[in-house]
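Single chain ahead, by itself, as structure tokens, in the form predicted on its own.
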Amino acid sequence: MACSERRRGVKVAVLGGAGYVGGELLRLVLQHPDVREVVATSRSQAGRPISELHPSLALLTEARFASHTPAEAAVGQDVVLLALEHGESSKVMGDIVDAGPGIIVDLAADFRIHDGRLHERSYGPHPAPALVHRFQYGLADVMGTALHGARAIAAPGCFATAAQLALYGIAELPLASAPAIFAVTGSSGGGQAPKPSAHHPARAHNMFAYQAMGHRHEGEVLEQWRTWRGDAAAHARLITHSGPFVRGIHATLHAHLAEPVADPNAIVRARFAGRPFVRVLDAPPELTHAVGSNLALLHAVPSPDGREVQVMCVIDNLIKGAGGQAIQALNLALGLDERTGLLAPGPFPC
């Protein structure tokens, strides 16, 4: 059953709807001037009214999540978007090809990297690595029209957007040694299903570090990274922690130069010049500024040398980090205004 109808536009199917990244998809989508029309599915809520699970999606759709097989869902539409966990994508991911589909945007990780020895470090062996080449990897703000005409777009996670926004900024800085970005994010990283570490008991009033040495989103980081520095050696730490709010990712990167620079904040302002969802602060950014928004902030500051340089990145994970993403790189895709359906501010205070 479709969500919407309207009478220009594009024809969207969401896989994986019932999720938090799945609804952040189903809002977009659903408000989306170019869309006018949207299917959902869900394996394990088909039948149920789309609003039960999202609520505040009852003001525009009284739809239900359908049945339909990924392939059923994909035949005859422009695009597919798809919002299943990790591993399952590439389960389905050939049968969604052959549907013919427009355009394939997917959020999980399992076409992010194309160097398989980075993606077995982070994920195992690649179970369709026929499939990963077909892939543009969809940083949107930084690929910008790059994009354009892509059939396939892996969208970035969302540790990794902010880390490599402030990895991006210092791109072609002189460094004397790999980058760390300590990284906290909020409780809806973890997913709908309940778990131990998001447990409100577990999780209020405490912060802890997880996936020490190695957090999985390091391995897209890295590739991006390499290309940028032109360096297949480059390297970068990912130090990810999880914090005590629900939504939101704050990073911060710390790197050593090799030469001192004395305004890094107009060398990061400078990268990002155009970009709509990119502002560069004359301040240290604050999380709630971000969440609920499209908007990635950040802001550079050197040591009283100019031999060190910090670099700060704000994101909500679930909008920039994920849904939001998807949708800035499907309109570069489709050669739009990247923009479109995505200027809806956030809540504040919030």
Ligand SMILES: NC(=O)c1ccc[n+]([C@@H]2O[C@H](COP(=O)([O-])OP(=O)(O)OC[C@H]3O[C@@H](n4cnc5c(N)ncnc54)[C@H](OP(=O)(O)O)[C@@H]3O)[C@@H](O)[C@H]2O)c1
Given for the second form:
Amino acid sequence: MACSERRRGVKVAVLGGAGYVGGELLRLVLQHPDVREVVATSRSQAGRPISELHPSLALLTEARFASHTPAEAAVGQDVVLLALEHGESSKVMGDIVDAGPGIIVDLAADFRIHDGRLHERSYGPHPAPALVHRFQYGLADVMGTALHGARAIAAPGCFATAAQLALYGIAELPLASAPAIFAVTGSSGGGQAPKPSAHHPARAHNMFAYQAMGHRHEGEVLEQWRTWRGDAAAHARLITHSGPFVRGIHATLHAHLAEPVADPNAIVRARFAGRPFVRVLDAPPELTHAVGSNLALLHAVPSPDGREVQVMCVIDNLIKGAGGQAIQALNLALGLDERTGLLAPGPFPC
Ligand SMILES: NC(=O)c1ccc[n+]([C@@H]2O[C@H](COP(=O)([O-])OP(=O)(O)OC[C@H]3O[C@@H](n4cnc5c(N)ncnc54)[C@H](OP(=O)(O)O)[C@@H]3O)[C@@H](O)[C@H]2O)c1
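Now show me the form predicted in complex with the ligand, since the one above was the form predicted on its own.
Okay, now the whole complex, with that chain kicking things off.
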């Protein structure tokens, strides 16, 4: 059943609409001025009102989740957005491509990495390698108008987004060490399925490392970092933690510099000049200042001798790190103003 029949323009299918990322996508597309019609599918929740799974969407839709297969949902659509668990996109992407929608945006990790060895290191052998090169990597704040006309976009991971925005800021600096990015995520980063590490008593007043020395987002981070550095052996290390909050990622990059740099913040600011959702602040950013919006907030600090740099980046993992970035990339692919439908501020305090 369609969620909305009242707008003129783009027809959108959201596959996996019952999950956390699916809910964020629905919130954004149901308010997007260029979207005419939205259908949301769910294998597990078909027939239930969307607002039972995503209560705040009661303000926007009375529709229910559809039970269409991915291929059925994709037929006749201008846009298909996939928010499925890891590995599921690979199983259904061939059928979706054959159904012939205008643009496909996948929010899972399946099609983010073009280098087969990097993909295999993070995720094992690719189940659908022939489809990988159809996809453009959708780091919207960096790729910008390079996404114009894209037909298939792989939206970056949430940790990967925060890490890469920090890395992109310093990508032209002379480095004496591989950057290390210490990052903390909220519990919504793990999706809706209950698990011991997301159980309230284990999480509410706690913090712990996970996937140490090998978080799986490192693959996509390295692929972009190597391109920006022009060095196929360039390295960067992601150091990931779970924190006692629901939404958001706080990342701090640290690197040693080969030459002193007096004002890295000015350099980072120049790297993102004109990018509407990146703000380079004059002080370290706070998580709650980005949560609820599509903003990425950055700040860079030199050591007293100018030979070390730290770059902080905060984002909302479900917006800038998932749904918001995907819609920004979609806007760019469609040739729309990339800010369309994304300017709502987050609540504060939150
Ligand atoms: N969470 C993040 O911060 C984040 C950020 C960037 C990218 N991603 C990626 O986006 C994809 C989706 O992530 P997610 O966090 O949205 O995962 P999720 O909440 O676990 O949702 C994934 C799927 O779980 C299924 N599901 C099964 N039972 C459900 C229930 N009772 N309620 C709701 N959904 C149920 C839904 O599909 P069916 O109903 O069809 O079974 C849904 O599409 C993943 O590939 C993830 O890696 C996540």
